[in-house]
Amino acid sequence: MKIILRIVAFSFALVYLAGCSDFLDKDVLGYSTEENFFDTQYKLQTALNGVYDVLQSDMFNQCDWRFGEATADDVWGNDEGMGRSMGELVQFRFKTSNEWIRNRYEINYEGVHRANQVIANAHKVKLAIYDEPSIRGIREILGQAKFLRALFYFNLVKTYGGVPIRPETETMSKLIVPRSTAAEVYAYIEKDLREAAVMLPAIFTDANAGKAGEGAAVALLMKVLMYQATPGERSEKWEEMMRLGEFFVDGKPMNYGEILKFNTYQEEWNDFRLRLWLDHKEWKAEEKEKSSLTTTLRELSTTYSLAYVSVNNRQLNDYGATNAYVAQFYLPGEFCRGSIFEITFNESKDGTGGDLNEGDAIYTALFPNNDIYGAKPMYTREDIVSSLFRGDPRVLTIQAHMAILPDGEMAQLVPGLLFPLKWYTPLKEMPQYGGDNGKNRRLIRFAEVILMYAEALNECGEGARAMEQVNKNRAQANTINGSGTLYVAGGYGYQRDQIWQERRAELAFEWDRFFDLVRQKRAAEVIKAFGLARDNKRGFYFRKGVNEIFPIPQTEIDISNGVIKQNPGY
């Protein structure tokens, strides 16, 4: 709301700055207005640019590992008392002041205010040639935007519940929106996905790789879909998340009306062609068919790949054939065939810190071997490894002090603490100055759509389908050592526990495990048998029908005079 305020505040200084004189009301030559700043394909890039700004920011990505990580049961910390206000968070015993509580909630509403200005302005670009070219330049900028809007919504409903949907144009008349269920939020979310998969290529490659494709919006579409959808309980979200993965893994094909559910829009086909920029009113080309809804979606199955190797197929053994595993999460892994949406980061290299460059910090600071600051935020423990592995070789990538690192380096850690080798930056990757780190963070894999496509198959009652997707997974984890390892067939709420662990296993670190638990409706249980173990009881207070969810930020609730609601139990 604060963000809002100041953004409208500024616009009317500059309405009434415009008055204030004749000679302010004279045209200025090149002045930007509301009409002309998103006229040109390149302004609107410019826009959406801002929009992925936002995912390279330091406190998006503080806020996703205090939030998804260090709330749950895979790590310790040394941040935990109760004078600070990230003690309190993990302690789930805070206030609904709490400033990282509001530090989420404000980075992801600047996101999606960004979107917005980009979905609310692409109708205003006028193209010198209405070609193919052209018009799936707009398309393909606006596809972009629906999905990184769709991150920011998702990242707010599963943290706080129903939150306010904001309009796309904002004036003084709509400061102040009352929330939304989180039902209407996750429509909305599933609306901007499904009109994302038809505007977007397959995936971007080679100088626009880091841009968000029709994978990345079909693969956060069936985690948004696996989100809503109760365990045990069988259901439309489950069975549309397991025809997701015929298309997305088998290659079955999709069909535009099919992946829209088009039934449910109150929009005329035409209208939402040109809205979408599918086709365009000016656009006379008769030799190329238009889109309909039995258009075909462009096929996933043969784009990526669980195995460890780049984009055109070479082995990630740049640090030895054991070490694949964890390379893909270092720089000859990124963009690799595994990975399905990145946030891209560059060094500066000027020492430029902070967020005025597009280097990540996030890394350097939660491996010490590669903190010049001290701070070890995020650690782990033998039986939390023993519990979250149980024997799996995917336990390569706990290190611990003094042990020897994939590029040959000795771990300068803790003694008695394990760090995990995804935070790890090997030395030749290392940037010149801290804080300043050019290594990419894997938001979406395709072991995860592999993984969700195995939940939903056994939530539908395909119990030996199931198996066959979590096994490929194992599968491929048992080429680190050359383990005959598999899971085993068994009654549904067997297969579903050991797919369960498959997906603690192979997704474990990447700061997820929190909202995971939630979902699975087992985040109380967990938790609170996590913070018996502890000195200091992190985690025993969490509060079951209360704490899976965050308060609203209070500073909302003040600035709205009650028109916005607080959670239940805060």
Contents of the next structure:
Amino acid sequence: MKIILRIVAFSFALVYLAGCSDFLDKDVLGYSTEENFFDTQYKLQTALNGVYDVLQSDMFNQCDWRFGEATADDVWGNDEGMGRSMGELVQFRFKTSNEWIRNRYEINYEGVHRANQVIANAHKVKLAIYDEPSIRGIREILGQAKFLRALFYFNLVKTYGGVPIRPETETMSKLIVPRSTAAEVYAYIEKDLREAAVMLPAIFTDANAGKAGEGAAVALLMKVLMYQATPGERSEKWEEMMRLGEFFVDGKPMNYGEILKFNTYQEEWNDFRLRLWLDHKEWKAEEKEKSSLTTTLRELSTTYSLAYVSVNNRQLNDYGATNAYVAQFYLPGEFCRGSIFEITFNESKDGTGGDLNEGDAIYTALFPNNDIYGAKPMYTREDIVSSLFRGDPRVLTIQAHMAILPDGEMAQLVPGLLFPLKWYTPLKEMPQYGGDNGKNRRLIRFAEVILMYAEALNECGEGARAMEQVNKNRAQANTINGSGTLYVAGGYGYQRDQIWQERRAELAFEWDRFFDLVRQKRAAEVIKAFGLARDNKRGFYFRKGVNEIFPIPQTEIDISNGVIKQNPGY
Amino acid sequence: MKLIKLLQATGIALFVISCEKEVAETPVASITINKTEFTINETMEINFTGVADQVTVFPGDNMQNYDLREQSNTGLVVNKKLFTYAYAVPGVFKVVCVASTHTENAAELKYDTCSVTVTVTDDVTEINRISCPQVRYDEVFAEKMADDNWLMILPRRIKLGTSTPAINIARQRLRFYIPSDSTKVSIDGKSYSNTQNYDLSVPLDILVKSNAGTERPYKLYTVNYAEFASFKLLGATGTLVRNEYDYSTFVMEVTLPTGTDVSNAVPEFTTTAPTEKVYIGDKEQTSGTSAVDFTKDVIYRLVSTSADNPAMQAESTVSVKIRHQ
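With the form predicted on its own in hand, show me what the form predicted together with the partner chain looks like.
What follows is the whole complex; the chain from before opens it.
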């Protein structure tokens, strides 16, 4: 008993002595807190890098090719059995607890969350000098965060329909947010992109190449409008798209008030300028840049080009003139005149450790050269290629086993299967280490802007102008082999089909086919027909009116205790 | 010593507690369902209210039929007591809920089941759109009019490159955009086929029948855009120029000697059908009678009307372009 008493007494003494120390009460110096983390431009830039990091993550890109390409009719997959989550997904016979459906949801919300951190905290930045370059620096960081947030929400809304719009500042009392409607989410995305367009320079170049500029914001805004419009139904969305195309492609001036639709704002212009760092209270009046609603947007029509040339207008002939088209997707074509926004992957300079800025070898896996027994996650086939290209010169970008690749290498692919050169990485551009991704992913290209513009023109009854745009893109593609075939003028439906054909050929294998079919309102028709012709019926189980959007992940429904409602049909 | 006794007592207590799980709890299968009659793709919500370690639901449709569980049919696992589902095909389905409990390592398994019968109906009779999908390479959509009437307007000819092929109104395919694949369409009493050519020169009676048996009649009228079959101005014959993109817009080119006075000219014209009316603005024009001032831009408005229903009209415009030489 004495021993027990002694132990108890000793323990009390120990606790008492420790409690006397006041080291717990001292301020910790040198650490970041919520208050000071965002107080300089450098720190805000660090937070923005964290947003770009989501784009570079394996998961983001893995989800993009799975949903955008593997579910549609341009490829066959190697993982289409019903025993795995991927097979269930592409067969449209999944449960709401499918892991890829959850993964895509989570990774895009990760991006939203990180972008929200930048946007909500930008006002905490204190500058040493409040002059134009310093204020512009913050404005551009904020503008990029808005673009990226819009990109993540766009991925979410086109995949799941209306999703919860997270508050910019998260609080413990409001962790569960009900879903907004798809229209509300689209309005939120549009607002971000409109504001980003007035905040960003036309393009970032040199050391800053890869950052999203005004071109990326306007191009994505056009796409977001297109996804809200219905082919064959004249609407404001088509008309605004056409107007944006006139600005982007034809150089018809557009001012801040017009792109912002500022007449719909509840905010005063001066408050708006302060919020977006177009102005600052500390900025001396005599140095101020006087932007107003009539300020003209920075010109884009001369910034980008359909020609296969670098940013310095050098021909992309590094792999020969006939390979200039695919060179757009290789190292010489990074940030070329036809590329508006890319996900940047950089090989570590020393190749050791620090692989912070790289994805995994997604493209190497998708184009398994020198690995004839490789995993080949997706591939295409002769019958698909012939219906996809229909004699178009871009068919030359499809390669089979034993073909000579653009860099002179011999293709050692799985015999009998076809692979697009857009996925290939030339040998000398391959990353030094196996798990790295050596080339950037093109996310928005000028060719798509041209084709979106053409489609909007056709929908607005401007057939002749639509034909001019679509043939402009086709004529550029004809330079691959000197073909002279162009599209023929015709009525609305004929033109629409030709524009969609040109979109399919130009943007093939860029992981967007499924969503394009959905927004064209013909996903069920095309994917079911594709599935019917296959032994494993992949695609035949697509349910019209349901599978155009995927279910909200079951975990989200569960943890919200029913606040988050499931999509109809799931 | 007391400490040792205390430890012994705790050990026995833990042992007894662990032994308790040797017998599985009795499962109770019990569910609530939001309703028992659904339409296609409508969400069914089932809440599990019983007792179980695991809950599975067999919705009863293809490959998920409880009665065929020995033939590879499977159920779906229920998470957090909430299960949502929707049927893709109409029918009557037996939804079976299986509640199970088990001991460690599933040495003992107990089941309980309950079921509910749901009816899924498909009653779609709405036509979203009707089109002629092969007007040469174009797809031309009909316009939705009042009282379930549809109006298709076709060109007589189209401009395709350098040629102007005729469009045969009596031999056109049709395409129906209907939200349900189970809905059946018949035309003039015969089953619709997407590869059959239909004579659109007469109105078609379209009957749409849903899977549930509801019938809804529609009528499709077709008219051509009116055109000038001939046009003469002060002795000169005009040439009709078509628009590749818009079948309702034409240009009439007339070449006259330089200096000809066209301020009060009386054109002579015929239209492609006698029922077609010609206007400038709202004023009807008569061939060989109505004088027009061609020094200004002149746009004729031509209106064609269905012989079977005067509300079915198509309007085209012809702008006159005079060249002097």
